[in-house]
Structure formats: structure tokens, C-alpha cells
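Only one chain is included here, represented as C-alpha cells and corresponding to the form predicted alone.
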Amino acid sequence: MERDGQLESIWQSEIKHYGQAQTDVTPNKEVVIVGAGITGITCALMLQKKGINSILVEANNMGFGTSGGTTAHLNTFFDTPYFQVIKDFGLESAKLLANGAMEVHDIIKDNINTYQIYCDYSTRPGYLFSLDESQDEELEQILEGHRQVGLDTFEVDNNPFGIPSVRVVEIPNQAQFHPLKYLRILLKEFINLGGLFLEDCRVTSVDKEGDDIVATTTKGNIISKHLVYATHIPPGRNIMHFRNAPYRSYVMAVKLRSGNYPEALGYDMFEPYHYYRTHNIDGEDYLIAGGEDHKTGDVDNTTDSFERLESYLGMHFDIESIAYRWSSQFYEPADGLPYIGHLPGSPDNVYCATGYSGNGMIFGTLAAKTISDIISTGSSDYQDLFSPSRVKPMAGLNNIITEAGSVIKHMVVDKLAVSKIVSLAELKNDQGKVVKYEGDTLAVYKDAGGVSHILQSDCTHLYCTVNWNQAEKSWDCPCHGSRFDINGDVLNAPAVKKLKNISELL
């Protein structure tokens, strides 16, 4: 199974590529969601079993984005933290929030058994520790918070992952389990119950025909009634590009010479913080360890991040070697909310999903119930909590006011550095970089071999500036996060067009 990197995550080491047959024929369906992710497959067999007819559309494989990278935390609790939520939104807004969180995970669990999914589900205890006394007072404000959503949380005398910490909380009943296997078998339902899932099918644009969403493809138009971009981002140029700031989360699968793996979950509270968990891929035991966090395209060398990691995951563990590493994109909302629902800007019935920080397991789910209510029923419980055209000023212009300035930063400010950098010729093996050659602004990597890889360097979505991501091996838009491999081609939304080829031209 492929994903949006060059680095292969642990899950990808067991789950390969879906083997459905392919087809062109792209008959109308009730229903067309965008993105075979944990939101797009659990959305498209939630309306598949209401009788609502689907077609879910992938322009790659499975599992090809952030679910196939993440680490599978299933939390009761979020990046926001619950007093966060209700110093912004209000106590009743906090509590129906873990709700959703709850009923996420009678989900997933209705979902491993109606199916018969094995996916290493397991139900383990959450751990949060402070590390100093600043860390500390955050994680009383969290005590705080959980008490008066009713989330149960207290206090323990030791750390499972024996980092020495000042203060340590327990919060049962959260869970884990492997993506990929999970999404594998909810995709077949989907298709069993009548559901068609197109791979290798871009959606390239959307438009309002009558009372008619039409979709157009790299395999042909589809016409429905509703949309759903399960994207991450949605695609395009839309309202949600400036409500939203992509990040990159750094992880690592490691052996230990202790052979000791807690059966838990594990969060410090660093800013970004680290987070922590173990899983058995047959029959080998891995501590799966992530943090390191950035704005997408703002590190001019990401193999530092891994290194920082792996320097700090030292300190605390005795690492016998590095199974695997990854990186994934996730996307951090203004105002610490995701926003699912009706795409402002967009035809009626479009609907996305996105700004779910680091906890996509948990609100890919929740929007997949949220937006196939809506779509069958009309209503959700979730629908004004996630509303996409909701304004909270107070909880969200500082960070939009933040995130346009480097949007700002980038699409001018970028432009004018690139005149510094020196020439072409001036390039390793293995390297890229953004270069100014005959007045022109050119993305440049040459592989191991030796041979160049020349790119326009204006991002096709607003024509940012991308930035050479080393480890991953792609151009990144410090600007929104869309993503292009060496030759250009699309990994991430929210561009849709490739970068332009100029060594197909030469």
C-alpha cells in the first residue's frame, strides 16, 4: 500500500495495496465522498447501510494519506483540552464533545464486532505527565476540565514509560488498534453492501448543474446529490485554507533493549508534546513514538526533526534500533475545533471535514456520523458544535491572524529570498532546493544518480513557494500544505493540479 511519503509507516508493512478491480464506468450515485480515509470509507458505509447509495472516489489508494501515517490513538480527550473548549465555546459545548468522543468509541467497537475485525483493538489505560511546573499547571487546568465534563481522571505514583515526571493522571478506557486493518474491512462492507470505490480517481472539480453536484474526474463526471471531501483539507481555493494550519508530526517504531512495552498510552505535555504507545506486529513488540511537530514546508531540513527524536526518545528509552519512521500531516483549526459540515462558498449539500489536530481517529469518525446524519436525516447533534461557518472570534483570531501573516510571509517574502540562493550547479546527490536560474524560480532535486528533477516552484493552489521536505522526498506549501512528489505530482490537498514538468520539456 502507497502513501504520501517515501517513508513506509509499520502499518503499511502488513496491509498492501486493495486488490479491487478497476473500472471506468462511473455510474450516478445518491451520494460522491472524496477520500478513502477513516472519515470517507466509515461516512461511505454509514450511508451504504442507511439505503443511501455511494460512491467513494480515491485519487490514490486506501489509506494513501494521514490514516495511513497516523499512530491510532483512540482518545477520550483532545489536543484542545476540555477547559480550553469551555473557556471558548461554553460547558454544555465541552460536554457534548465527550460525548462524541464516547460514542466514537462505541462505534468503533459495534463496528470490530458486527464485522469480525481483527485489528489489535485493545483497550488501555491514557496517561498525561507534566515534566516541570509550568507543565504542571496546564495539567490541573486538564484535571480541572475533565471534572467537570465527567471524565474520569486521578491521579498515579508512577509513570508506565518510567519518564520521571513531577505529576502523572490515568485516564481509563481509551484504546488503539491497527488503522489499516481496521479501514480494510469497513471499505469491503461498503462494497458489499453495493458501494463503489473508484482508486486512482481524481476529483478535479465541482459544480452545481440544476438541482445536480457534478464531479468532474480523471475516470469521467459523476453526478449526485450531495459531496463529501474526506480530503483532510478540501481541495481548491475556499475559506477553510485560512481557518486551518497544516502541520507535520515526526514518528518512530523502535525496539528496546528492555524488552519492556507498557500496555498504555502515553502524552507529556510539551509544546509540541510527545506521545507514546506500543503495539505486536507479528509477534515483535514496538515502542511507537511521535512529537517534534511543524508547520508544513517552515523546516528547511526535516531529517533534523527525526534526529531531535530520536535524541530526545533516548534519553528515556535504551533503544536496540529503529524499526521504522514517518511523517504524517495533520491540520491544526483556528479556534481548536475541527469543522465538519456544510462547505461555506460551495453548492448546497458539499460538505468537508477537516482541522482535526492529532486526534483523526477519533474525529474522522465523529464527522463521518455527523455529515451522514445530515445527509439522511437532515439534522446532527454535532452540526452547530462543527459548524465550518461558525465565528468564535474570541477563541480563534489570534490564530488566524498567526496563520494568514505566514501565508502572507511565504507568498511574498519567499519570493524575494529565493534571489539569494546561488546556482544550480550547486546541487548533491540526493538533494533539493529551490533555486533561481535564468530569472526563473525552479524546485530542484537531483536523485541519487545524479539526475535532475526540475519543477516549477509556485505551488498550484495559490501559488506559494513550495520548500524541499528531505526525509519524505517531496516539495511541501508552507502555505496551505499541499504536497508534490519529485515529478510533480499531487500527494496532498488541498492543490489538485500537478506541478509543472520542465524536465518533460527539455
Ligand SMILES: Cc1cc2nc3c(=O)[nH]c(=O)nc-3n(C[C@H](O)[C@H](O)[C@H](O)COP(=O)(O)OP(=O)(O)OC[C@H]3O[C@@H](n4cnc5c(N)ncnc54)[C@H](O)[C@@H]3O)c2cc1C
Contents of the next structure:
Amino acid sequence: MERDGQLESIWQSEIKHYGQAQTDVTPNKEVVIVGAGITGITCALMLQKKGINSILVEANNMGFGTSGGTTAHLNTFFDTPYFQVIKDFGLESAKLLANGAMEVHDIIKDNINTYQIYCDYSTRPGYLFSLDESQDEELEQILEGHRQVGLDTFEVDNNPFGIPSVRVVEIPNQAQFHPLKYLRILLKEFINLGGLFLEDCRVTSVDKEGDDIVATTTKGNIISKHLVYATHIPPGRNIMHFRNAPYRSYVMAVKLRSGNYPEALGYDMFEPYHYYRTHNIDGEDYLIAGGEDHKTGDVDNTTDSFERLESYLGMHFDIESIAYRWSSQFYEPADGLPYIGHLPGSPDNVYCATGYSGNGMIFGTLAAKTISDIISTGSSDYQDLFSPSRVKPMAGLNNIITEAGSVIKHMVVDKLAVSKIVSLAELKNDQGKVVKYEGDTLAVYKDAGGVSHILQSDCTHLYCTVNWNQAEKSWDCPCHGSRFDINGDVLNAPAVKKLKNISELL
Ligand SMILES: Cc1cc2nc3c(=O)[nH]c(=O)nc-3n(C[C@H](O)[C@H](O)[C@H](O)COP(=O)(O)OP(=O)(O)OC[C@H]3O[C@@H](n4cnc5c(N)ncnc54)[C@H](O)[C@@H]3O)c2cc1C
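Return the structure block for the form predicted together with this ligand; the form predicted alone was the one displayed.
First the chain shown before, then all remaining chains and molecules of the complex.
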């Protein structure tokens, strides 16, 4: 199975290809769902189960986006802690959020039971641990927030991951699964119920014609009554790009000499935090640990992020070997909660679901429930809490201003900072760089065999200059997180057009 980067995740290595997609059909359907990750597949199945004929359209293959690069912890607490949600949105909203998390756990368990899905699901306790006094102050606030929303949480003596901690708290009844084994069956059930699944089909624009939505795709037009952007961030140009900041996070699956693989989920309290779980694949146990998050396109050498993660893990675990390493993308919402519902500035029946932080297994499923309820009944219990048009608390406004400043810096300063080269021979093999060459600014990657892959360096979304990502061998835009492969093809929205490939013109 393909993913949006060069490195292979532990999940995708096991599931090679889905291979059941229908192709070359452009029918009229009631609902078009764009993007086959957890949000799109779950939403498509929920709609089809309600008898609403739907088509799921995916630019690449199932699990190509972050759902294929996730670590698939299933939590009842989130990156934005409940105490913060209480402060910014009020206690009732925080309780509704906690209720949403519980509801998602039931939905996932119900799907697993109903469809007999063998996806290595297991219920596990989660542990949050502070490693110094300042982290402990936040942990104290988290405990209080959990108490207020009624989420069972208590102090324990030991950290099951063996990391020396100031304080450890346990949150029972968290869970984990193999994300692609789960999604593959949901997709199969969607198709069994008469849903259509189109792979290798990118939606490039959406217009309103009378009461209809017309989606222009690379395989022709599709007409529908509703359209759901389940693309992790909606493509094209819209306000969601100013309310969400794209980040990359780094993951390793390692073998341990100790043979100690606790059946638990773990999180420290650094900013960004490290996250831990274990998984058994084909009789082999792995510790899966992640962290070292940074803004997309904002670091010079992404391989350093893996080195930092490895050396941090080496301080706490006796690593025998690294079996997998990969990175993936997520979106930080300005005010801490996802945006799920009508996409502002678009026709009435166009919806988006974005801003999940590192909690998209839960929020993706909750988005599917919210949007499928709005489409089928006209409303959802969660529509106000997650409304993309909501008025933001002050904290959110500050984040929006900071992000806008960062985008402007990248639009202007990055273009001036490009170094000149007189010959492509100045680049080393397996090196990528944005360079001034014979008067043009180009994104050039010279591969391991010495072949240059030359692209125009302006992102096709809003023309910021892309940056080289050595670890995933991609060109990443620091403004809104669009990513492209070495041939210029789109890896991540919001871009819908590829980078101009200059090599092909030579
Ligand atoms: C390293 C990492 C670890 C994480 N771990 C966890 C975790 O433990 N627990 C948790 O709850 N969350 C976790 N998350 C977050 C979670 O994985 C994501 O939020 C979630 O997978 C997003 O799912 P999605 O379906 O919305 O998007 P995606 O899975 O990204 O799917 C979007 C799909 O849309 C397609 N697409 C894009 N544009 C178009 C277009 N124009 N036309 C057609 N198709 C298009 C893409 O090809 C892609 O397949 C993690 C995130 C990262 C980065």
C-alpha cells in the first residue's frame, strides 16, 4: 500500500494493497465523500447504512494519508486537556467532548463486533507521567479537569514503561488497534452495501449548480446533493488554512533487548510530548514510540528529528534494533478543538473535518458521526461544539495571528534566502535543495544515482517556497502544509495541482 512519504509505516508494511476499488465511474450520488482515511471511510459507511447512496473518492489509495501513518491510540482524553477546554469553552462543552470520546469507543467496538474485524483491538490503561516539577503542575490541572468531566483517573506508583517519573496517573479503558486492518473491513462493508469507491481520483474543485454540488475530479464530474471533505485539511483555498497549522510527527517501532513490552499506552508531558504503545505483528512485539513534532517545512534536516527521537528513546529503553521509522502529518486547530461541519465560504451542503491534533482516530470517527447525522437528520449533538464558523476564544485568536505572521514570513523571506548555484554538479547525490539556477528558482533533488529531479519551487496552493524533507524525500510547504513527491505529484492537501516538473520539459 502507498503512503504519503518515502518511509514505510508498520501498518502499511503489513497490508500491501486494497485492490477492490472500482474505477472510471462518474455517477450521480446523494453524497460525495472525498478522502479514504478514517474520517472518509467511517462517514461513507455510516451514510450507506442509513440508506444514503454515497461515493467515496480518493486521490491515491485507502490509508494513503495520516490514517496510514498514525499510531492508533484510542483515547478518551485529548491533546487539548479538559481543564483547557473548560477554561476556553465551558464545563458543559468539556463534558460533551468527553461524552463524544466515549461514544466513539462504543462505535468502534460495535463495528468490530458487527463485522467481526480482526484488527488487534485491545483495551489498555493509559498513563500520563510528569518528569519534572513544572510538568507536574500541568498534570495536577489535568487531574482536576478529568475530575470535573467525570473521567476516571487516579495516581499510581509505577510507570509501566520504566521511565523514572515524578508522578504517574492512570486513565483506565483506553484502547488501541491496527488502523488499516480496521479500515479495510469498514471499506469492504461500505462497498457491500452498494457504496462506490473510486481510487486514484482527485477532486480538484467544487461548484454549486442549482440544488446540486458538482465535484470536478481527475476522472470527470460527479453530481451530488452533499459533499464531505474528509481530506484531513480541505483542499483549495479557504479559511480553514488560517485556523489550522500543519505539523509533522516522528515515529519508530523498535525491538527491545529487555523483552519488556507493557500492555499500556503512555505519554510524557514535554511540549511536544512523546507517546508510547506496544504492538504484536506476526508474533513479534514492538515498542512504537513517537514525538519530535515540528511545523511542516520548518526544519532544515528532517533526519535529525529521527536522530533526536532515537537518542531520547535510547536514554530509557535498551533498543536492540529499529524495525520501522516514519513520519506523518497532523493539524493543530487555533483554539484547541477540531472544526467539523459546514465549510465556511462554500455552498451550503459542503462539509469539512479538520484540526484533530494527534487525536484523529477519535475525532475522525466523531466527525463521521457528526456529519452523517447532519446530512441524514439535519442536526447533530456536536454541531455547535465543533462548528467551523464558531467564534474563537482569545487564545485561538492569538494563534491565528501568529500563524498568519509565519505564513507572510515564508511568502516573502524564504524567496530572498535562496542560494545560487551555477551548476547542478554542486549538489551532492541524495540531496534536495531550493536553488537559483540560470535565473530561475527551482526545487532540485539529485537522487542516489545522480539523476536530477527538477521542479518549480512555488507551491501550487498559495505560492510559498517549498522546503526539502530529506527523511520522507518530499517537498513540503511551510505555509499550509501541502506536500509533493520528487516528481511534483501532490502528497498532501490543500494543494490539488502538482508542482511543475521542469525535468520533463528538458
Ligand atoms: C505520527 C502521528 C501519530 C498519530 N497518532 C494518533 C493516535 O495514536 N491516535 C489518534 O487518535 N490520532 C493519532 N494521530 C492523528 C490521526 O492519525 C489523524 O488525525 C487521522 O488519521 C486523520 O484521518 P483523516 O481520515 O481525516 O485524514 P487522512 O488519513 O490523512 O486521509 C485523507 C485522505 O484524503 C485524500 N485526499 C486529499 N486530498 C484529496 C483530494 N483533493 N481528492 C481526493 N482525495 C484527497 C488523501 O490522499 C488521504 O488518503 C496521529 C497523527 C500523526 C501524524
